[in-house]
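First, one chain by itself: the form predicted alone, in structure tokens.
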Amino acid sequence: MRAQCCVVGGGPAGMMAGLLLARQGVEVVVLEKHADFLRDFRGDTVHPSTLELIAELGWIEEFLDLPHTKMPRVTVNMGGRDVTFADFTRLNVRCPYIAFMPQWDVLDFLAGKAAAHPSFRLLRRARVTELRTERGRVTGVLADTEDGPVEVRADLVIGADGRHSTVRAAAGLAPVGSSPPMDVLWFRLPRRPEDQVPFFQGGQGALISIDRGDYWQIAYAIPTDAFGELKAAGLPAFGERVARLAPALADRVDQLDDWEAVHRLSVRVDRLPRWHRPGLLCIGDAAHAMSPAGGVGINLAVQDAVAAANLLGPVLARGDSPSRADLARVQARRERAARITQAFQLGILRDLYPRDLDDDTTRHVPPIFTAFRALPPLRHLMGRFIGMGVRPEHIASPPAR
């Protein structure tokens, strides 16, 4: 199979890159290893920056018809006191809030829009196994599919296959960095209309509760490698921990009757010193894996995709292969934003999370929270940082004529 660009990974970064390149008339093949998008994604936040991009494409009303809930402010409860950590309401955008929307709906929406372009093709159940190279340049990929192996030849391969990127490993691009000392346990509990549960609750552990309409999507942060000890104590003890942090849910934590319903995510924060090699560019988590703090990972990945399409789309559209300098321009534009955001996650927010299973996080509240109490305008600056990012991107590429 021949394409001008082969995108590996059908997540938010991959689908947005494929869509925006096809919109410029570039022949694009997106390879997605799963049969569909119906999986229990954890990153379901759509920040104001991404909503603004959807608006720039002219689709915001249609997009917001999809099921979602809105959060105009991020409120953190520490030691019984609520602190507004980020306020998006003053952002100069069409949607000044975070939208919580199932990621499968977001991806189906983008795939549907991309399919309207004849130069776009999405291959599902296509698991990339290796890169093809010639004289040191990546020239395509080999993938396993239901119908057997498929080779895709391309002028550019974009690795958008996440924090455990096959493309990155095959290219010999090794990440560096450090991880915060925590894992995150995700699970669901039923939601009732009268429930009053803070978005973030500190105490013995840290609990994030996302209102998904008829259920709570909950993340419980624990120290790295503490899951075995927690599991050995049993589900009833785990339920008691959750109930202490969210008393409103105490009458239903017993519905967690199987550890299979609790999904462990090992948090990993790293980055590539170099995002590219000839014929290949990594974006999103494949280039810089983020912590869940702030929910910004998806939106940074989407901004990477927009920058890549803006800078490389015109090169591909005229029939050329992107040069080393072309690929380096994408990294130069996006790397600083990723580094600053990771430094924020690893430094300022580190004390929000438990150091061991007996740790009470209210005893080491990050100093920034004292500043938020003393200087409320800071919450608007934080709203801009989280909601828009360090370097917001905009759709620069016009539709192909």
Ligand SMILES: Cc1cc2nc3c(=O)[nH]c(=O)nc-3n(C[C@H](O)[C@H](O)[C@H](O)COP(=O)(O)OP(=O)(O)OC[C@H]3O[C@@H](n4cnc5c(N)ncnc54)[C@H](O)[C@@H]3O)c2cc1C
Contents of the next structure:
Amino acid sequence: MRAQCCVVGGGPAGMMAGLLLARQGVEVVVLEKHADFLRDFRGDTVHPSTLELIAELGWIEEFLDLPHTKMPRVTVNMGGRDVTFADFTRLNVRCPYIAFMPQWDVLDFLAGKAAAHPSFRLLRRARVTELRTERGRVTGVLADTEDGPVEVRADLVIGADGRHSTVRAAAGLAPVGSSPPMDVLWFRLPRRPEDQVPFFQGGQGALISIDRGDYWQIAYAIPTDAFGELKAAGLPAFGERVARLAPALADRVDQLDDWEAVHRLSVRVDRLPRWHRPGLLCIGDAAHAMSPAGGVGINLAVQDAVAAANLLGPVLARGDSPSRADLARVQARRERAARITQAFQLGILRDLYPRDLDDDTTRHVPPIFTAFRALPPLRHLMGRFIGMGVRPEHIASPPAR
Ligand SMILES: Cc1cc2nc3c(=O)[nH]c(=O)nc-3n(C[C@H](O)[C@H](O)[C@H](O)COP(=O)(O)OP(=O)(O)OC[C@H]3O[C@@H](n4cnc5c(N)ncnc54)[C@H](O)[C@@H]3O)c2cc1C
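Next block, the form predicted in complex with the ligand, ref. the form predicted alone:
And the full complex, kicking off with our chain again.
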């Protein structure tokens, strides 16, 4: 198979990059190892900056017709005290809130829009296993598909295959890591309309509860590698921990009757010193794996995709292969934003999460939280940082005629 650009991974970074390149008339193949987008471990947050991009593309009304809930402020509850630490309401954008929307809906939406471009192809159940190189330049990939191996040759390969990226490993691009701050246990409990459950609850552990209509999607943060200890104590003891943090759910934690329903997600924070080599560019988590803290990873992945499409789309559309300098420009544009955001996740937000299983997170509320209570402008500033990111991108390239 031949394409001008082969995107590996159909997550937020890969789907947005594929869509924006195809929109410029670039022949794109996106290879996604799964059959659909229905996996549940991706995060549900669509930030004001991503909503603004969708508005710039002219699709915001249609997008907001998909089921979602709006969060104009992020409020955490630490030991009975609510602290609003990010306020989006003063952002000068069309949608000054986070939209909580299951990520499969977001990715299906982007895939639908991309499919309208004849130069776009999405191959599902296509797991990339190897890179093809010629004289030190990446010239394509090899993927396992249902119909056997497929080789895709391309002027540019974009590695958007997430935090366990095969592409970056195959390219010899080694990440520098920061110690993983936590693991996340991910499960559901039924939701009733009268439930009062804060979005973020600190205490003995930390609980994030996402309203998905008839159920709560819950993330329980634990210290890295503490799952074994938790499991050994048994499911009833785990249910009690959850109920202590969310008393409204105490009457149904016993519905967690099988550890199979509790998924452990490992968190990783790392970054590539160099995001590219000739013929290849990594973006999103493949270039800088983000923790869930602050819910900013999806946003950052999308911003990388927009920058890559803005800078490389015109080069590819005129039939050229992006040069080393072209690829370096994408990294130069996005790297600072990624580093600052990771520092924020590992610094300010770290203290919101437990250091050991019995740690009471309310005892080490980050000192800056006192300032958030007293100074509303700080909440707006944080709203800008979380909602828009460090360097918000805009759709710069015109669609192909
Ligand atoms: C537990 C947890 C919760 C999180 N919650 C949030 C949140 O609420 N909000 C937020 O903003 N961020 C959240 N994050 C961070 C966020 O998930 C990432 O930053 C974001 O998904 C990065 O997008 P991406 O497109 O770069 O990678 P991914 O979303 O990881 O997408 C990569 C895609 O590549 C595919 N793929 C992988 N390998 C191959 C291969 N070899 N061949 C073909 N396809 C392949 C995968 O199937 C996947 O579809 C969370 C992270 C974790 C760990």
